[in-house]
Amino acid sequence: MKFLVIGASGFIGRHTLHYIKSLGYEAVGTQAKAKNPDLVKFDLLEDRIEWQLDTAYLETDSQVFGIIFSAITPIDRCWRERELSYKVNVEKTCQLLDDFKNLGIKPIFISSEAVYDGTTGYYSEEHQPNPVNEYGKQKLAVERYIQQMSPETLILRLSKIVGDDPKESHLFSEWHQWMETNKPITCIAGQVFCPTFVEDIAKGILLSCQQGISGLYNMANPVFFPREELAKQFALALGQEAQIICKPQEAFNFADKRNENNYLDSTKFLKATGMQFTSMREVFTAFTHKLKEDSK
């Protein structure tokens, strides 16, 4: 197998590319702007993948998998810049999927729990999507395009992704910075989600490719938390004091609505792959260890 990671400069894409390479697989990563010399410049708005990719990479008997992480992801930005985000997240992404097909690249589309409405939670693949924000609507539009044009394509719906490195930008590093500056951790009251370790996403994608699964799957940690409870457990694991404040969603003045019950049922994916997800306690422990190492 060989891999093409679209959006390898982002948090999840970067970890996925590193993990795949660490196991000895050939992999090429892309970035929208030419900043990292180890990544290929590929801007969904401006480029076609065949223009930017060395065609010799595709001259192989191995299956090449193209993992699509690239997107405009901030929920409020998707709403405020609807025309631009739709062009990137839907039109140009569907064009990339078509290009992959023409080049013999097997696509993996990374979707989101935002395709659900967040009213009941514990969503399986059988639940009807009903997105409440623009970002979710755009992800669903691509899913439907795939299901109509290439139903054998693998679609993976993710939940909230977290990391164990204080130097990276993710939920736990943000919370830690707030605690260090005596800023309260403010949560949407009643929001429940299934935080998933970023390395597990990389492992799950590779497992999916190795086992040749296709179709639609929820890929998320099966253990879910109220957001405020996760913040409490995170602070306890670090041995620090945290002021945790819960407010109704309306108090945040978001431009677009957030899902409040985001947690997913990953039973189908677990049965297909045998994946074992990392517990949040293990992530907390690793985060604490890295904090101590950084302070030396």
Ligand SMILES: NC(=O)c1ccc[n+]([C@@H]2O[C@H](COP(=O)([O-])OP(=O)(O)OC[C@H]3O[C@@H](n4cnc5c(N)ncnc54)[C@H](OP(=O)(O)O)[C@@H]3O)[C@@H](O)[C@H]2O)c1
Second form
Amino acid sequence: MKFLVIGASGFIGRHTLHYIKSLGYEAVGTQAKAKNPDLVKFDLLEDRIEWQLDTAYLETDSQVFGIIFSAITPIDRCWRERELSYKVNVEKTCQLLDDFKNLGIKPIFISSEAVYDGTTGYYSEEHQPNPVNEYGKQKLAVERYIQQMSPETLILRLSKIVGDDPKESHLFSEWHQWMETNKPITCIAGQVFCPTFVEDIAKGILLSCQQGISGLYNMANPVFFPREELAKQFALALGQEAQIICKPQEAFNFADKRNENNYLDSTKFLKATGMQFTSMREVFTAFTHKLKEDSK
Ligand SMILES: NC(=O)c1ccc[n+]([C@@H]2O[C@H](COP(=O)([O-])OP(=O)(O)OC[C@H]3O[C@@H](n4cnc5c(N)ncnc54)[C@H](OP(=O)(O)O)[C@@H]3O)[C@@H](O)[C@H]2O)c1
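Now that we've seen the form predicted alone, could you pull up the form predicted together with the named molecule?
The next block holds the full complex; its first chain is the one shown before.
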């Protein structure tokens, strides 16, 4: 197997590329605006993948997998810049899927829990998608295109992804910064989610490729938390008491709606792959350890 990681300058793509390479697989990563000398420039708005890749990379007996992480991801930005985000997240992503097909690259599309409406929660692949925000609508539009054009393509719906490195930008580093500056952690009251460790995504994708699974899967940690409970446990793990404020989402001034019960049922994925997810306690422990190392 060989890999092409589209959007390898982003949070999940970066970890996935690193993990795949650490196991000795050949992998090429792309970036759009970032300037990492180890990544190939590929902007969906300007480039076609065959122009940017050394074609020798594709002349191989190995199966090349193209993992599509690239997207405009901030929910409010997708709404505020609807035309642009639709172009990147839907039109040009579908074009990339077509290009992959023509080049013999097997796509893996990274989708989101945001395709569900978040009213009942505990969504399995059988539940009807009904996105409530522009970001979720765009993810669903690509899923529909895939299901029409090549239903065997692997689609992985992720939940909220968290990391264990205080120096990276993610939910826990943000909470930690707020605690350090005596700002309260604010949560949408009643929001329930299933935070998933970023390296588990890399592991899950590799397992999926090794086992040749195809079609639609939720890929999320099966343990779910009310957001304020996770914040409380995070602070306790750091030996601190956090000030946690819960407010209805109307009090947040979001430009677009957030899902409130977006936790996923990943039974289908767990049965297919035997994947074991990292617990949030393990992530907290690693985070605390890295904090101590950084302060030395
Ligand atoms: N993070 C989560 O909690 C979460 C949850 C569910 C699903 N997902 C999905 O997982 C994927 C990765 O998320 P992430 O958090 O890693 O996102 P991220 O950190 O925002 O990274 C986005 C990536 O997309 C690239 N990109 C943006 N515009 C592009 C364009 N015009 N052409 C080509 N590449 C472009 C960025 O490249 P540059 O930075 O170089 O511009 C970057 O590498 C996304 O599809 C997201 O919807 C994420």
